[in-house]
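Coming up is one lone chain in structure tokens, specifically the form predicted on its own.
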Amino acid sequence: MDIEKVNSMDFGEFVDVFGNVIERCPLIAAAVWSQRPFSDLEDLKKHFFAFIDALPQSGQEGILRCHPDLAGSELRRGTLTAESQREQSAAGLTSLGTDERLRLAELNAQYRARFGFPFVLAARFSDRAAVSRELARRLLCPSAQELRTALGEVKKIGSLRLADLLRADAAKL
């Protein structure tokens, strides 16, 4: 799909196509639609991320809460979004052994208890061992720093998803 096609979409089509660029946040796509026309992929990304940046902290934390735990209960129940399923699968999180799964569940629970939102990581850039290491490392971060880091991961995920939709070169992101 090219940027002209994106710019010609009506509201409903735009939200249907781009509603999960930011995990389970179609409201962001709805707000971004009104910023048309977009000059290119970078311009489209800029509008998605400006929306996130303009939110108060509580709204930013709400975006984070829309994300599933990595290798968590939604994966086991089969209720992940298609995008999250592909991303977690690419990182090897769909084929964890029992010990690995239990370790991640324990770390995810500690993280959620400490920060109030799930651990978010652009899984496509990781593998299963790196996910556990990064989760353990980030558990030690100060809250304000971790909020910034987690939002940065949301933006990486969003960049990859936009590139997928526009079939752009993800390496340029």
Second form
Protein chains: 2
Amino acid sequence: MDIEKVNSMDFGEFVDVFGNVIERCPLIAAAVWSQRPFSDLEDLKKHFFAFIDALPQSGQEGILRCHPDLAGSELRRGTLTAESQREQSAAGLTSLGTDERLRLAELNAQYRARFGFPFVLAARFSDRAAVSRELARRLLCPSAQELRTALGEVKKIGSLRLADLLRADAAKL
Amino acid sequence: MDIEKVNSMDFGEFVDVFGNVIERCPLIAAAVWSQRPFSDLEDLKKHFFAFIDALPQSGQEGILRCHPDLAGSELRRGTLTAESQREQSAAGLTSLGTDERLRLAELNAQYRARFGFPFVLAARFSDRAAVSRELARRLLCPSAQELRTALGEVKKIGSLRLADLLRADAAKL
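Return the form predicted in complex with a further copy of the same chain of this protein as a structure block, the form predicted on its own having already been given.
Complete assembly follows, chain above in first position.
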């Protein structure tokens, strides 16, 4: 879809379409609507990121806590969002062997206990081996640095989702 | 449940239990978890409200935009959250006649067009006649005042939901 289409949406349509650009945070898309009209995809993205950056630390941690574990219980129960399901699947996380899955579950639990939010990674840029390696590495980082790294991943995920949404609909038209 | 129970929850449990205190804004519960331990229900409530008050205006409008219309399409389609379904039902909004429903739909549409967010009202304090009357009245208010009024309603709804959650589980124990 082009940016004129985006700018013509009422807030209901906008939240329906962009509500999961930031995982399970429709509040953010709903807030970004206040900043319309947008000049292009970059401008739209800029407003999503500016909202995240302006939140107090608790709100930034809150965003991370709305994310599922990678290869975690939600994937097994089938309760992931469609976007997250696709991304975890693309990284090969839906077809892990039991040992690999248990190892990742153990690392995820250590990470949550250490930082107070789940390990977030733009899985589409990764594969199953890299996910474990990166999780083990980030587990050792200082908290303040890790919060910044994790929010950077949220933004990468959001960028990809926004680009998909604008491209997908363009293909349909 | 008592406050010790609340304070013992990891963020996953906390968001599961309190994620809809503010309608469709699990981000807010997820952020409030950073402020634990809580001394009592009032303290917990205070942190939810402080988060809302600290948001920029776009974020406050975003919260409102995550709410469904009263007696609107989501009620008819059965896609309301459980809490919202109960509240709208208690106010008699699930059993409106066609004329009453259409009248309310027209007022809701006027309200959304005027303010850029849906009409939010703590329906449990109301009944079907009062909802229409209040909607017609608030439609005429200045925008800045109406934003404050609507956020006040969000807080009333949140207070009732929090009190229910703490009471409900107390009854079970």
